[in-house]
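First comes one chain, alone, set out as structure tokens in the form predicted on its own.
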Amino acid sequence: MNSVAASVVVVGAGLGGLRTAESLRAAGFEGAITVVGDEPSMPYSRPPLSKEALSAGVQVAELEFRRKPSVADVNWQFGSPVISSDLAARTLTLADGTQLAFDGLVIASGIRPRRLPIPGPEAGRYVLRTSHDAIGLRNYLAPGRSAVIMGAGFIGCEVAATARGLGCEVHVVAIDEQPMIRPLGAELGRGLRERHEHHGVDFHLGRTVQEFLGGDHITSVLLDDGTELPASVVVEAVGSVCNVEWLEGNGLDLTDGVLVDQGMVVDFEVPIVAVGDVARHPNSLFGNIPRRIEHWNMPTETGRRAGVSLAALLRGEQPDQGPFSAMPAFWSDQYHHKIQSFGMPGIATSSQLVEGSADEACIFEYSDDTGLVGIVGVDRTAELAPYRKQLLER
């Protein structure tokens, strides 16, 4: 296919979609690119929404990513998401009825927060994924208010720290035995819980929310053990759901996101790639088992690879089949503590404290039967470089 005449539609106006568009241009694609997003904003950074932006007040323009001049001619189409697709016919249908045709497709539709079917009033009930969510939530975070946070993962704990900094009473309710236990393990999770408790956060672990209480607005929550907690606002941070409903009926593997190969290419007769949180991709550093990785750097890494692959497909060429070996990384700021990780500690079968102590500055190694698979440092982030190098040598 002549790439000059071809057109590409990117479904998802986040970081993954932006980086794929930039990569397409860098790989020589000169055709039309349309990016479809359901938010009315250019691609912006989401991690600050639970931390500094939530604390100081959300200014979306200040969070926008810098865009390369090569994508100045991209058509950004906001406000109406894609709701269905006929991939064989190369058409997409938007919520407002618009139909878009494409020669190449980028699936960058990402994830959304999971919502639990809990009875009770809806007013005062928030998730945190978009700037709109953060702006609404920020209005409730003030001295004397009570925030109940469902879920003790990173987002839940970051919001807890932010809310305490703003003077709220904070309760964290989670089914887990320790906060952040899945990626970090019980020992480090305990140490981080104690840091939160030192700042006044109350944890209700091994518990679930049974009901939201109040009239038109939530005033309290009822736990499964009968405890009633006051609640000016509730934040649900209990995991995520992949935005793949618009792809149903096309025969794709949507078991957990969208299955792709090392080049981020979807197995279909039409040129399609998937990137970011929605892509289930192999990584040669960690056994080439396809996994979704919701870390901050993966939309960039997968987007760069996907753009090159899609440009090759649109030229009628085979994309690079070499291994994909990007290093997953994440960080989290909670109070004055800085948590940073490289690798995939969540797949480890054992963890070991190698420096410091779990309730102070520390470094934990995470391993499985193949060796070191992840490293986490708390207030020791400058010392993680040798571990990162070791992981890259896997």
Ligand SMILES: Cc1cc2nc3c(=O)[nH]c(=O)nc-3n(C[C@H](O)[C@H](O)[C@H](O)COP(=O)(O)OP(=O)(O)OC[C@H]3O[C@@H](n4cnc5c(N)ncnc54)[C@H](O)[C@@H]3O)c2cc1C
Given for the second form:
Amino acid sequence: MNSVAASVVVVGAGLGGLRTAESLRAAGFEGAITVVGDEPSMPYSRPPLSKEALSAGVQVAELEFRRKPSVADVNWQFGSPVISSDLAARTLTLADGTQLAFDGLVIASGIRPRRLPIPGPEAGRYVLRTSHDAIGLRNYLAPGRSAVIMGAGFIGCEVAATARGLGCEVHVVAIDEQPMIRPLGAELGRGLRERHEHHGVDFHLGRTVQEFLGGDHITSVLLDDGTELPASVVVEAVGSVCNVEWLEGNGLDLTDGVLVDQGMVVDFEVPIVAVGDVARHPNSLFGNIPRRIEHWNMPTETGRRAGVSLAALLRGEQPDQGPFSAMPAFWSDQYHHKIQSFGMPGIATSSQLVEGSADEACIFEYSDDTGLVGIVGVDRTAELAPYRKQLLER
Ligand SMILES: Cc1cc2nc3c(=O)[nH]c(=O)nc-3n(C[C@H](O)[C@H](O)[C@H](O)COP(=O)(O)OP(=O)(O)OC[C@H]3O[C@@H](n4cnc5c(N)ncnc54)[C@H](O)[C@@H]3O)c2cc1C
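Could I see the form predicted together with this ligand next, after the form predicted on its own?
What follows is the whole complex; the chain from before opens it.
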């Protein structure tokens, strides 16, 4: 068993882990930083994995983030996940038996796709989270092949658009009544469905997959209404699970990710912060209710704050208790359409079309009893600035 001394260990070599390491350095932390990643690569950008990189062929090196010179001395350890932790003793155990000690810990382990227990062959089933997933999936996306996509959220719809662009027959199967209905509402969901249908996607909404059929490899998919769809490949895009198993047994609140305060600090006796997709954090723009936000800009925003907090804790100081008020932002590319969101449209109780029409370029406002909580534009992204300002003034 190896034993490596470490001052700060970051678990998860994604965007959140990288940005927290950079923030620690910017906040004056000069101790050793070790980043442990279970993937074999430096932190890279995931959004292209369902869009241009999936279409063109994934070159991971081209997706790597530029890293600030301040983290040139970080020790990157790849390929073996952290499998358990004793946080009070400040130790982590990796799958290869390595033990790491830490003075401060960054939880940046993100999420993974949910898998449903559906009977049938395994070969031909794909999820999409890593470059490895995308490379495997890309091999199946060729003209004349049939792709069945389970789930009509953003990732399912982006893969549908990419697969159509590559000449596949595409079926989307989802329990929801419209695609992307939870974040965007029924009216815009319908408008986006019509765009997909115009490009030749077949939707099977209100339906579930009952069984995968075939010998060694999936050849078709059986729906709950008896419909059988041909399938060269199935993409499962039905939600996510937080990567928190390695934290179990320490008494942390892991109900939905890792609960943190406005400084991204975990309520524990040793200095620990959590960032990115796995962090359930309050946001003063949205009532300070702790929520996880799986949006691209949040690993950077939470990482920036967490690095400052952790550096303070390691100096024996109290972290900044000021509110966390970063604006969640999300974009999606489907065909030539650009969808851009600010705020949290998914928590709204009502939505209203304010410009354009749902099946063309448009802007929707999303509100709850506190007022405007989100804004979404389709092919009107340049015109969202005043709405964003309004959201920031909440
Ligand atoms: C296909 C796809 C498309 C997307 N498109 C968009 C988009 O268009 N717009 C948008 O706003 N957002 C998009 N996102 C979301 C965005 O990419 C995420 O919000 C962001 O990557 C989260 O960063 P993170 O650092 O929190 O987690 P991650 O990037 O997931 O990094 C976590 C890392 O930790 C590793 N890890 C997990 N457990 C362990 C362990 N026990 N030990 C060691 N390492 C571990 C993981 O393997 C991973 O490498 C997309 C995501 C995907 C997957």
